[in-house]
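The form predicted on its own is given below as one chain in structure tokens.
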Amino acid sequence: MADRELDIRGEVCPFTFVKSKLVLEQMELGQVLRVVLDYPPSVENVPKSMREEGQEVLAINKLDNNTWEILIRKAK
């Protein structure tokens, strides 16, 4: 159960992580973004950079042909 939810679908890198990490940065430790993305790089670059920010990332699911949802949950 996520706290937030971004819809970033239609944003390219390295704006869905930029826009995810603005949203990240207002919530509470612990609590969990559901971010919705698009772009497939963004797949991959979106959980690293968030990873290497100290974030959680739960788990990247895909939901259907060209859209994924990934779970952050906010660690720092």
Second form
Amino acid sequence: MADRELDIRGEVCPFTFVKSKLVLEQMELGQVLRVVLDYPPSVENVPKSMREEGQEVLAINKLDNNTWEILIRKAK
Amino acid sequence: MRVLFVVSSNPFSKDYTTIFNLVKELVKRGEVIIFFTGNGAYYTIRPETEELNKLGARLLYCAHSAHQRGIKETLPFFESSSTYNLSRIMLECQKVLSFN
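We have the form predicted on its own; now please give the form predicted in complex with its partner chain.
First the chain shown before, then all remaining chains and molecules of the complex.
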């Protein structure tokens, strides 16, 4: 279960990552952010950038034909 | 030394020979990263680009630019990346050369 949710469907790079990062910065260590998006390049790059930032990507799930959720635990 | 090329010009147009010759020399002095964005994303479907990879350069591309241009699948020697990632790489490089 996520501590916070961010629905950024309709957003594209690089705002998908920037907005996710801004919300995560407001959260406590160990809390989980659920990001919902519908842009394929971001589904690939948001988790990648999060890992490079030292965050923990728990899951990348396809919800339906054009929607994904990414679960990120704040680790840093 | 780490050198970053940002390439947004059309493939194999006015810049390519310069890029190739620079990469050939710079890989001898350190790491070379090429980030293809804008129309430079079209390089990702051109097999000839592999020669840059064979020289030793790391080839990244903006997944957003590729998606906008209808590029569904890129050649295997390219790494998917983003403008956010580009901003981080820029901080880690001594030189940034832009071809647009």
